[in-house]
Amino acid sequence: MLIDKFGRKIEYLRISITDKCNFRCIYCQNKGPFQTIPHREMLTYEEIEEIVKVAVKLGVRRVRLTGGEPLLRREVEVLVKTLANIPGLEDLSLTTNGYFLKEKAKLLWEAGLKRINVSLDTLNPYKFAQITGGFDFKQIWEGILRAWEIGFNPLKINVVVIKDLNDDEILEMAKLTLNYPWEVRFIEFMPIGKNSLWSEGHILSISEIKRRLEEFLPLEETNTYGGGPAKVFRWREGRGKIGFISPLSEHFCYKCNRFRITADGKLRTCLFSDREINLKAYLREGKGSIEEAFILALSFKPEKRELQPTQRGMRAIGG
């Protein structure tokens, strides 16, 4: 079992399968040009499969595929099918910006994927284009509806809340749960990478977001699925749930149960720490076993995060 020196059991692995993304979201972009990882430096599907098999052997039960935009990776459904068939893996999910979901949802479902998170920060088509670098809101909305119709459950909507950008839509986003059995999750803006938009003045705390929503209707605490950090509530009149993720104002480091793997094969023990283990040295250069790399990572997983911008942007780390 993967248990660190603070008694936390690592059961959740987030794997970025590409750092490429078609969107150019203003809160994700680094200052200056973004250099993508050369294809030869990215983990192959076979290498990802090998890593996951070892992780499951060591006690990991949940895996999430991320990016960049993971649906940009060719034949991602082939990887999904391979991972979904690994004995002992209890939950396989994926986070996407939703652009390719309308055409890919059925293939992913048939491959064995049953849970999807979609990043969606506004319901306003004009603002959506402003945030994403010119993309069409309708394309994403139709993709979300397609995934829901096919049967993805729970379907979660991730909303990064940025003061003076989209905080005026908090209530409208939450109201989706009145009509749909989805989980809308509000996430505090984080200092990831060298982003020109980042400032503490743009943070809206989860407590303030929750207060605004309770002015509309009282919230009742409920449960969620997926082993993540969200505190989940619902409106009694609603069909869905409302989640709150507070990495800054109410950090959840004491119960962190995850490791991350970047698209170029770096094992990270904390989103906010740039200390990494190069898994490709174990996979391609014979440095040792993947199991040894995981055990080594346990030794330097920090007790709590340091609030400072990471060198890598979120696209490079994996959302």
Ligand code: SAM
Given for the second form:
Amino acid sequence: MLIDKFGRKIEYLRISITDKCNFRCIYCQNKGPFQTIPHREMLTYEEIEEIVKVAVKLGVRRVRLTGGEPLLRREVEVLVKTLANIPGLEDLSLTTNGYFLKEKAKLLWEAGLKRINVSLDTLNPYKFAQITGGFDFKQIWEGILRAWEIGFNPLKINVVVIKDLNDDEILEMAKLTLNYPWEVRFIEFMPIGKNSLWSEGHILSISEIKRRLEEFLPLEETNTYGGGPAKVFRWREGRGKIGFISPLSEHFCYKCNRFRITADGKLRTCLFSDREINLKAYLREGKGSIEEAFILALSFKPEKRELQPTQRGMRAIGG
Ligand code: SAM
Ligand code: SF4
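Alternative state: the form predicted together with this ligand, after the form predicted on its own:
Every chain and every other molecule in the complex is listed next, the one we just looked at coming first.
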């Protein structure tokens, strides 16, 4: 079992399988040129499988694949199928920008992925292009509908709320839950990487977002699939749920149950901490067993997050 000195049990692993992304979301960019990880430095599918098998043996029950854009990694469905078949892994999920969903949703489903999170910060095609670096809203929307028709459940939509960029659309985004049985989740804008856009003035707190939604209709608390940091509500009139993730205004470090692995195989114990363990040294250079690396990582996990921009950007860490 992976239990740290503050009594937190690690049950959840987020694995970034690539730092490459077709999008250039303005809130996810590091200042200056972005160096991608050379292919030989990335974890192979076999290495990811080995890591997950050890993690499951140590009590991890849930794995999320992320990136960069995970659907850019070649034959991602092969990895999904391998992981979905690991005994003891109860929950496998993936976070995507949705661009390749139309083409990949069926393959992913058949490979054993049953739930998915799609990031979508606006319903306005013009603004969508502005945020993502010129991409077509319709492509993502059709991908989401395709995933829904196939049966992905729960289907969650992640919305990063940024003051003066998309906060005028909070209500419209939440209203999706009146018509669709999806979970729309609002996330506070975080200072990850040397983000040129981030400033305190751009944060809209979750309490303010919630207050604005309650002006429309009262929210009642409900539960979410798989636990996690979101506080989840619904409108009685709706079919879906509305989640709130407040890493800044209300920190949830005391119940943090996760480790992260970057695409180049660095184990991070906290999104906001740059202290990493190089798993490739264990996998490729005989430094020790992966089990030993996990146990060592437990001693690094900070009690609370330090709110200062991290060295790596969100694309490299995986969100
Ligand atoms: N490319 C995929 C996507 O966009 O869903 C997966 C990787 S992305 C880094 C994972 C999540 O992090 C996305 O939901 C994205 O909106 C969110 N994210 C990126 N930068 C963020 C920031 N500075 N604050 C809060 N969330 C952020
Ligand atoms: Fe790419 Fe996701 Fe970052 Fe947007 S948020 S640039 S889609 S990794």
